[in-house]
Each structure stands twice: as structure tokens, then as C-alpha cells.
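First, one chain by itself: the form predicted in complex with its partner chain, in C-alpha cells.
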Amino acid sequence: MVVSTRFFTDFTPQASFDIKKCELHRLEAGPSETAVLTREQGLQYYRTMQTMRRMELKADQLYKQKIIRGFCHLYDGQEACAMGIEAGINPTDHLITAYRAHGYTFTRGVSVREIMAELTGRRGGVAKGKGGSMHMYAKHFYGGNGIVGAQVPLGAGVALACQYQGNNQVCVALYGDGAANQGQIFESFNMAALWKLPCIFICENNKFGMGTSVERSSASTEYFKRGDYIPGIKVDGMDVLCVREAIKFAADYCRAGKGPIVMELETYRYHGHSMSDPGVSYRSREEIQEVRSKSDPITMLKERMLSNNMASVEEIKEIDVEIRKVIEDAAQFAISDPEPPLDELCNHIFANDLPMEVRGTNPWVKLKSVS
């Protein structure tokens, strides 16, 4: 076993980061090009990152063994998106995605124990196993939301609340590059600009819905620019200082109050659409191995803390150690936690409501219901 002998004094404590110009869309300025990066945040981002993929790479595995079934749909590839954003707005502002929940869960404040038990469907998941993989909630956290685009409209409701209540809070609202030709997206950028409702519209684009390229589904892939007279902006995804940048811009932009604001954070996910896709049939392994050696976003952050002396080799071991053992220890709680019980199955249909009975298959079967 290494022991490090270095003192954290040997450690630089911040430094200051070039980063790519974002390609901007009716705004005369946009994010800051250099990004200060502390080392607290950078091992905070480290750890964050890499227990997102760690705990997504062991969702495939138990999978694969028939643990988890349904809907699995992973998010390994994408954690500078989640990363990124959470590292830019308050745990007071709101937060709604669509299925590829799992990331935004786990930032938003969910353990992995009660996402992993929920992807299993025990009772010990944060939904107690009645919500499953794409019906995970939090404070301020709307899901994980299974109806491609519906999740837009809501996220532009919740920013609305913001609006009425006066709380300078924002709502981050994300959809894929699949999702970006919804009708009910460009509804929801009309009635954000018409009243001017303090919510950012992001665009995770991936370059595939599900099988489909963003060529073959988009008649212009510039999503950051669809939300037409509504600024947006292009941001590189893999890179989560980019991400972090840009969000801190949109959320001063809205809380402002000039209205919502578009981003595009160009990403890529590693796995297929979802568990029933192997991924390849409508890409190369050798493009998905691109992007692993040239734009992960884990290495990425790893490389320019060590290039720059804020963290060691070791340190970083340690906390891959760690995460190993905290997703161990979710895993096997997530493999023997009991289901929920059978009369739990008409449980929360209603708000405090009292408990009464509802009609089972046939009129003869009751079935308990308690709020």
C-alpha cells in the first residue's frame, strides 16, 4: 500500500482554466472563456462523476443478471452535463429531465442506495420501488419524467411558480436532441418568453434518438438556435467547466429577469438508447471508442488535476476505492431490501385522502387504498 507522503500544502489550491468558446444565439456576450477550478471542487466534481458512472456501470451489470428489469436507460458518457449544472445553480433552484434520470437523482441529493433499490424495485427505493427507473423524485427534483417532451411544459410551470412566488429561483428543464422536435417544447418557449418565466431549456444531444441520428430526425440540428427569439447557447458537454460556466450565466440571465434562455450541451452516451439496445447497430464501437479516449469527461477532469498538481495518482485511487465500496454496499442493500408488500399495490392514488376501498379486476375485489 502507497502512502503519500505529500502535504496538502504541496497541492495547488486553484487554478484557472481556458475553455472553449460557446457558439451564441442572439446574445451579444455569453459565459466566461476561463474557469476558476478549486481543488475541494475539482475532487468534489471527481467524486460526483465518477460515483455516477461507477454506480451506472453496475445498474448494466444487475441488469444483465436479471436483477433490474423494465426500463434501465444509462447515463454513462453524460456526467459533465449533470455535473456541470448542479455545480452552477442553488440546491434551491428546480430541476426536471426525461428518463435518463439517474445522473440528475444523484446530484440532485438521492443516495445511491435509494436509486439502486429503487431500480430494483424494493421498498427501501426512493419511490419505495413503485416509481422504478424513470420515476425518481426529490426536493426540487421533478423527475425523471417517461413521456418524451412532457417534462418541458412542466418545467416551464415550475418556473412560473418561481415567477409568482418571488423566490429568484430558476428551473432547469432538459430534453434530448430526440425530444427537440416536440410540439409541446416550442409551446412551452412561446408562453417562457411571452411572460418571461425564469427557466432554462436544455438541450442534451447526444447525436441519437434512441436509433435515429440528430440528421435523420432534425430539419436543423442547431438546437440551440430552435428556440428562435429566445437567446441560446452551444456548449461543450464532455467538459463539465464548460457546463458549469455556461449554466451560471443562464441562471444570472434569468434571475434577472430577461426571460428563458436556451442551451445545447453537446454530449454522448456510451451505452444504447436503453438496456434492449447493444448501441452499434446504428453506430461504429470504433466512434464510441473515440470518444472514450479522446473526450471523456472523467479523464478530462482527472488530467488537468493532476497536470496541474491539485490532486495525486493516489489520492484519486483512494476515492476510486471508496466509491467502489459505496456502490458495493448499494448494490447488495438494492439485492436483498424486500419488495413492497401486496397492499401496497393501491397505496397513493390520493392525497390526504382517507383510506378507502377501490375496485379491483372485477367489481366483486376490493382493494385496500391508503393516501
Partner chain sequence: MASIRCFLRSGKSAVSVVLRREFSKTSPAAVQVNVRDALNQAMDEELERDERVFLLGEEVAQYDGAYKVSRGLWKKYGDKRIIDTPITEMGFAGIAVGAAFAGLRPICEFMTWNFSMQAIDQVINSAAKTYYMSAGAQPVPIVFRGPNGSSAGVAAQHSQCFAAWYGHCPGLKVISPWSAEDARGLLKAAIRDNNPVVFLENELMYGVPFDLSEEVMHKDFVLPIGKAKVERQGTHITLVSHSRCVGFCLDAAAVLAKEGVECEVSVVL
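Please show me the structure of the same protein in the form predicted alone, now that we have looked at it in the form predicted in complex with its partner chain.
No partner chains or extra molecules come along with it, only the chain itself.
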């Protein structure tokens, strides 16, 4: 048997790539049209996006086996958005999103085991099994919010706190094209502009709000211009390097005290809106397959790295095998971990209060809440 070994010195340590130019609104200059990628960054981005993809595919499988129940909105296809945003901000910056939140929960530092256990409602979940798919949290990550568009004013509030504390941090407030016509979003734009809040408002435009195309739901589909008096950027949301450079630009803009900025990430989800939506009644299977074959964010990054000698096929395969093991281990944990007991149902209502009694389903049932 012959074993082929390649040393790290055989690989290109760094390469520059031309990326798609962003469309601008009320800006004289925009993000860089060239992105520098190191080998270490490329491998990290690939591992993170592939983990997100495999995690969502496993969630799909567990849902169809009726192990995961209730609402479940999958993120596969949009991985470049979450990875690019995390690569362009600091861990101490803040992020809040809607209910398609598994990917962001992972990029914000929560383990796959905790995410999968939360999906199955188990004690080892990130929210102790009481939040489920739509309600996961981490340090500087505020969910996971189930009400359409409601996270945007909360994000503006987090940005107000950053400004008030003078900590030079920004808040990324994400919403989908389906939420883009919500009145509370425009109220948030107005206050953020008045007070020059360090808030990056991001519309993840995956082309369909539930089963309705953007052309049928919005009189104007130029979501990056929706802030009107707020500058905006339209970005290729399928390219992790485009997203990263745009977020860096936006974060620098906010940190400079210039106020908020609106960003539109053009992306695409492979699954339906949720697990109850097959996703092919309002679009064709051929359309989905065409996006997969031409614009898949993971494939795009992998091909860049391979064609520039930044990684080997064998190395990529090894990463894929490792990820599958991590996902399988997390799935087994999520199935075998116990559900939270009834006496923990009301815990953590408040952060720092003494134990308190909580009324149950009738006045004679008393439960206890412990912070």
C-alpha cells in the first residue's frame, strides 16, 4: 500500500479573489471588490458551512421520523450568509434573527449537540429543551424569534444599548424578504436613523416569503433601498467572501458613528419555508437544482480552494468524514438525552430572583421557579 502525504508547505497560504461588485444606495463607495482568503480561513469557513448543511439535513431526517416536532425552519442553501456575517464582525458584537436560526446559533458558538438536543426538546439543549427550533440563544445572540419581523426593533434596542454604553459594538438585526413589509421594521429604521444607532439591518432575500415570491409580495423588490434615507448595499449572499467584505464595510461604517445601514443578501433556501412545506408547489425542482449546481455556497468555496492549491481533495474528504461523525454523535445525544422534568418547567423566568411560586393550569397546581 502506498500512502500519499502532503505537507502544509505544499499549499498556497493565501490568495486574492475578485468578488461581485455590490449595488449601492446613498453611498459614494462600497465594500472592496477583492477579498483575501488565507488557507486557515478557507478551511474554517468550509468546515463551519458544511457542518451547518449536515446539521440541517439531519434535522430534516429526524423530523420525518417524528423525533423533532413542531415548527422547524431549515437553513440549507443560505450558509454563506451566517458564515460571512460571523467572519466580518467581532465575537463581542451582537446578533438577532428570525426563526430560521439554527445556523446562527452554531456560528455564535453553540455546539451541534446542544442545538440538536434543543430541536428534540431534551434537557441538554441550549435552552434546556424548552425553546425548540425557533428559540435558541447564546452570548451576544438574542434568538431565534417566532413573531415575523419582531426581532428588528429589538435589534435596534440592542444597538441603542451599545451606543449608550459607548462600547464600540454593533448589532446585526436580520429579517427575511417575507418580513420586509412589516411596519415595525420601518419604525425601527426611523429611530435608528434619528439616533444614529450602530445597527446593521440585513434582509436575507431568499426569494420566497413562505410560498409567495418577492415579485408577488413587494411593490419594490430592491430591499437594500427600503431604508430610503439610510444607506444600503445589495450583496451576493451565496458567496461567503462577498458577505464577509460587505459586513466588514458595514460594521466600520456603524462604528464610525455614521448611523445605521441596510443590507440585502441575495440568497436561496433549498428546503421549503418550514418542514410542513414541501417547497415545490410554487417553484420547480429544476429551479432548485439549477441554483445548487451553479451557485451553491459550499461548492463555490471548495472549488476556489482546490483550484488555487489551498487544500487537497483528500483533506476536504477528511473534513467531511469528521463532520458526519460529529453530526451522528449529536443526533444520538439528542435522541437519548432525557426530556426536562415537570418541576423544571418554570425555571429561569427571571434572571436573579429568589425562588418563587408559579400558578399552574389551575389555581390548585403550584410550580416553583428557580433562577
